[in-house]
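In structure tokens, one chain follows: the form predicted alone.
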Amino acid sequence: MNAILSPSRPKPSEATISDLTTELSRRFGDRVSTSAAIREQHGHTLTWVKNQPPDIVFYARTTEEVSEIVKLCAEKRVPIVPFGTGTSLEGHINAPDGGVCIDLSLMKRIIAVHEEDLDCVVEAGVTRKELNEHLRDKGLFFPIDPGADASIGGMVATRASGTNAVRYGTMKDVVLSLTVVLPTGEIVKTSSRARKSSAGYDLTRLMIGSEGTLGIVTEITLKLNGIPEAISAGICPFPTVKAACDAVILTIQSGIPMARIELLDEVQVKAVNLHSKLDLPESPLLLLEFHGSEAGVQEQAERFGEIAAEFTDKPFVWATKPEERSRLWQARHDAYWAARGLRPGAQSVATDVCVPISRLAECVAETKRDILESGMIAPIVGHVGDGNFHVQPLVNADDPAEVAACEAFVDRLVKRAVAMEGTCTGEHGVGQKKMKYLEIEHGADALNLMRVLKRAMDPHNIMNPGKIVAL
């Protein structure tokens, strides 16, 4: 398939931005900002990706408002960048061509909870913690947990995953339907609340993971789960990262229904201990959680203990009290910030890959060797139950040699994973930084098909330009 690439669209003129600012301010008042500080907050901030702020930030409250502003931007050919909470890591929210950032964080309505159908409808700005707080008294919970308190809309856009993915799946598995504002400003609903459908193209999954390049998700219908009768957690140290990964592989292959199974290498454990005031053994460590009935959880833990004993002589230790379990998982969620404390002043470069579970131990072990040979401080942590792991090099961004060495390391990491029939990103998404790897992973024809879809839906390339595919 030979797609003809259109030239990049020039940035909107100062006059166009000025006119648009005046019009938006007239309609929406103080929910429109051109403050430099606000604009920079809406560009990329979490890693060394250069901050590229939008020209205007608009705080939307309804789907209809999003539609209204998209129509204005389409008319003037002004780029649009959707924004949730800003926790993405690959430059997704940058505005390389300027334009308008549509901030959805005020869209907080939990529209409906259908307890009997185990689903709910929420606006895009609701965060996962806010949703679970609302659901708690109903005996339900939303299982996708990427660590950060991301917005549901942002989690849809990046096809988020997280610590519970091994049992409950990823965003593509729990989204039933979406309300999306297209690049023309039209509002479409991608599906019904039915649990399955054979009616036409799967527009829902086309939008999941599209990173705001095909439209702006404003409402989401989600599958829910009942809160388990029993939840137990534990930790198990291993002599090497490979031994820990081999234990994970055998656990999954044995069919033990783990809820969470997370890997921290010894560098990350040290960081967590310092940051969260814990005393975990500073060796490669698995954090585990089991969900089910009291008897089922007990059986799962015993079976895992038997498997772990084949790879380590260290004990599998329970965290039996809810407060102990919460503290343990909060420390895991704080791993990103904990790692940054290992080298104060250094820039964090968070990246991830995912491989088939059978190649996990090999890929992590080779990556660990690469880190040691490169002389970097780069903790490893991962949702290894589904073959996904993260590496977080800490780099002096003012040292060109360190920057070049880190970029070469990330390049080797990605190519290693793809060579093992894996992917350049298991859950962070493509954004700006991983665009160059899509052809390696998918091939030229598949990448051109993505461009065809993008061009067909967004012919003027106004929706989050410069992400996923270049036009």
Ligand SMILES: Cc1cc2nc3c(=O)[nH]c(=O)nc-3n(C[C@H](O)[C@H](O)[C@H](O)COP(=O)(O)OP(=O)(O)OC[C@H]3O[C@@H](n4cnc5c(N)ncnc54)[C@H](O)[C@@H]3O)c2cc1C
Given for the second form:
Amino acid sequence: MNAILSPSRPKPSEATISDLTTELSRRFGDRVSTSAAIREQHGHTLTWVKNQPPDIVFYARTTEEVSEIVKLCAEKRVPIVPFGTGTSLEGHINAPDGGVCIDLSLMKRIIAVHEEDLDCVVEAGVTRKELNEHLRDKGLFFPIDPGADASIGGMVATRASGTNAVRYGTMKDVVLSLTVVLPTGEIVKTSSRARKSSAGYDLTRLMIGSEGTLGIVTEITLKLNGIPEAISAGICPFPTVKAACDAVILTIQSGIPMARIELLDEVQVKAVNLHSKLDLPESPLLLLEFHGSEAGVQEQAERFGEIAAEFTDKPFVWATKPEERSRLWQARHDAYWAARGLRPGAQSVATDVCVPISRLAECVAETKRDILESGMIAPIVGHVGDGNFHVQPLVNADDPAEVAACEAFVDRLVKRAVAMEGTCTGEHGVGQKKMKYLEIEHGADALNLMRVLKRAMDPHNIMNPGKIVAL
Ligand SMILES: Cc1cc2nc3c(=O)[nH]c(=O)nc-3n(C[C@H](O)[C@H](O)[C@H](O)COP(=O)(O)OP(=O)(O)OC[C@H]3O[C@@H](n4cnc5c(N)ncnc54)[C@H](O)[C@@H]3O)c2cc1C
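With the form predicted alone already on screen, would you show the form predicted together with the ligand?
Next comes the full complex, this chain leading.
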């Protein structure tokens, strides 16, 4: 397979950007911005990845508008960066070659909810919380819950997941169909509302996880779930992260249908206590949730309790009231912000890996040892039921030695996970920062196939260039 495909598009000139700004402003008025503050907000801001703002930000309202602007950019060979809510963590929304950021946050229509089919159709700018707010009275919910209130379009683009993935899957499992604007400006629908289909290539899954490099998702058809009859949640402390992970492995291998099983190491628990005013025991902790019928939930909890007792002598504590449960999970979702409070002023380097469940305890324990030896403050949290965990080193970005030590730590973490037949990212995605790991994970031929696909769909390399695969 032809390995190297060279980029065909030089960075757009100032004159091109100026002409484009004039043209877009004429067509779309104040939904076009070149203000420095707005442009900066649309570059990467959440970690130490350097901010690379676009030249122009455009707030789209319809699929047709997106198509119109993509055609214009294609003609002028101007890069495009799609934008949802900007919560991605690996430099995904940076514009290294400038160009136009297409912000989809105004595309907020919930187009249809088909209660009888348990699905819905939404525009890309709807956030996961907005969708659940809309669904609550219908007894339905959308289960994918990254810590941030991300847009559904952004979640499709990063193949996101969250605390519920162990039971309900990730974005790759819940998307039925997409409307996508291709790099040529053409609008395609990738599939139907049918629950399954054998009709041709799976374009839906090609787009899921493509991080805006193959097209812009404007509408999404999603599977929904009924709100379970009974929900119960609890916490269980363990003496070490390894003991907690061993309990997770046995729980999953025993087939207990956990709805959520989340690890917090003692550093993260301390951060959460300070940030969310809780008094959780400051040792490695599992946060758990069970969904089902009253009897089913009771039985699952008892079975988990028996397994946990093999690895800890600490009690399993229930959050019985719904408000206690919500407080617990809100605290879990705020773990990122809580961790930042442990070292005010430091940069956070949130990174994630995922390994087969049988390797989880080994991978987390080795990582914990690595953190202790390197002397970093780096809390661990994880959607451990899937073998997925996050480490969040807090680093003085002005100290080159600390930065180098942190980069070396992330490098060891990724290589450790890949050596255990895992992945360099379970849910955050590749963006700019993890591109260098795709070859060790997938091999040169698979990476070249990704390049061939990218080149075939985006011959002028205008769609989120400099992400996932270098051309
Ligand atoms: C506090 C915190 C906690 C987090 N927890 C989790 C977690 O538990 N699980 C998880 O998976 N992630 C998590 N994340 C990461 C982040 O929330 C997800 O990656 C999310 O899916 C990004 O959505 P977004 O709308 O913010 O997308 P953006 O950041 O705006 O964009 C992300 C990528 O998708 C592309 N894109 C955006 N919209 C579209 C579109 N409509 N069409 C095509 N491409 C598009 C962008 O170009 C970019 O490459 C967390 C982030 C934070 C800050």
